[in-house]
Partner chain sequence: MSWVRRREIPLIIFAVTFLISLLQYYLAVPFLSEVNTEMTNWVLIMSTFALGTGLIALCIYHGKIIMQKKSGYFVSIILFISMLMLFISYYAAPSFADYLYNEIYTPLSIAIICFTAFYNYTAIYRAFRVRNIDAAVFAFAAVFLMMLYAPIFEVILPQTATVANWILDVPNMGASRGVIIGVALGTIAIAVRVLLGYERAYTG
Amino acid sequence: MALEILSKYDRQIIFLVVLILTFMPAFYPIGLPLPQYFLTNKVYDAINSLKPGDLVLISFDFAPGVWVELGIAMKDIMQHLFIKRARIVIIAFDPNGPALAHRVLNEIDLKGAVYGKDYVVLGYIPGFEAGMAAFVSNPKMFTVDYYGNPTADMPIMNAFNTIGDFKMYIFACYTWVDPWMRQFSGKIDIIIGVLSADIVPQVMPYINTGQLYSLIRGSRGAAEYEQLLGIKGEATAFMDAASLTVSLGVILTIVANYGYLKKKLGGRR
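Three-dimensional structure of the chain by itself (the form predicted in complex with the partner chain):
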């Protein structure tokens, strides 16, 4: 009887366990340790060695749904860039990008940077890969920025003429990196990907060949970055629950196979 109910509601029970494991650390933080990943350190060192006034190109290429995975990481990185007083040009190849950039800029400490002089949000470039190609061939394609102001009299717009004038390019994406690699690799020395953790396995070839300088793997990378920056940010708070719930995946694999193999072997007998 009890087993019947259990097997009828097996999905709901799994969901319930997931929810419990997710909520538990939110009420009672545990503070499990977090080992550093060498690629995160590489990003930190690269940004740390920037000089004040160096030009950095950033593109926000994700949807609001992925905010937790990429938005927090972008917040940490942008915060670091503003601390290093780099000059920042923000573009987007996803229609949602400008709104998200706006949100990041609102939530971080700008350290007195002035819009138009130290940073600018140029807005959405449509056409995805075609848009990237267009921007690479002419980075000054914009006549108005995201907010509708003319860009001609902005000091930052006169600081660069070609794509090679940028010291570093940081992009945040959650789909696949091939278009970015095709269009930007070789054009800018240091390309850093802020990528959601699920696509990291398929990106390793690019790290291997050096086309991609380094990467931040989603919120895990953000938590590591926060450790490096020495702040207790949003991503750090999530790591306990991540450890617990992902462990559930390992346990479920064992449970599922235990039941399956038992049934299979039992059936044979």
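For the form predicted on its own instead of the form predicted in complex with the partner chain, what are the coordinates?
Shown next is a single chain and nothing more.
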């Protein structure tokens, strides 16, 4: 009887169940277990080893269209940095970067950090790789920040003079990583990339040589990172929805084949 009902209303039932499984985690994240990628653990351990006051350079180098793939991961990493009370300098080599950084800062718990003292958004640096080279040669190139405030009045700007004063550099990009490697590798001890999952195989040579310390692979990596942090955020909800709908597909395949074989055999073993 159940198979007959399912075969009669299969599309309506499947669409309804998929809709429920897709939207339910957005309101009530489950936190389904995920195998931890060793590079995600490496990023977590590196940030977790930071001491209060350590300087970290961040660059938001992607567009809003890839927020789910990169933005959520940056939220989780930034939250961890504020938990560790690191001092954070934010720049961007994409014109959308400063606005995305502003969004992240508005959506996380800053743990009492004071703007200008504990963190600053310096803004967009044009010229892409040429801009990277200019910043590396003179990280104090900004006279005003993203909001138009004079940087000379900010205590955090007195904490560094050269690029080597930064303990860690974390960049998020959706394209190849060669420009970042050419300009920053060897000048900051720990370089971490927040990257789309599809380009991870291309950057493994940089990981193997140590030029890129580690990486987070898109929304999947963000979900793994949230498990390490012990939180259920956007990435957890996203992966919950993906896991539940894929599991539904497997179950439906089994049920459909069972129903087909039962009908074909007509009750015969």
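Residue numbers count along the first chain shown, from 1. Small disclaimer: the values here were computed from a predicted structure and weren't measured. Definition used throughout: the rigid core is the maximal C-alpha set that superposes within 1.5 Å between two forms.
Asker: Establish whether Val104 belongs to the same rigid part as Arg182, given the two-part motion between the two forms.
Answerer: Note: Arg182 and Val104 co-assigned to one rigid part.
Asker: Measure the rotation of the smaller rigid part relative to the larger between the two forms and give it in whole degrees.
Answerer: The smaller domain rotates by 44 degrees relative to the larger one between the two forms.
Asker: Rigid core superposed, I'd like the Cα shift of Pro33 between the two forms in Å.
Answerer: The shift comes out to 3.3 Å.
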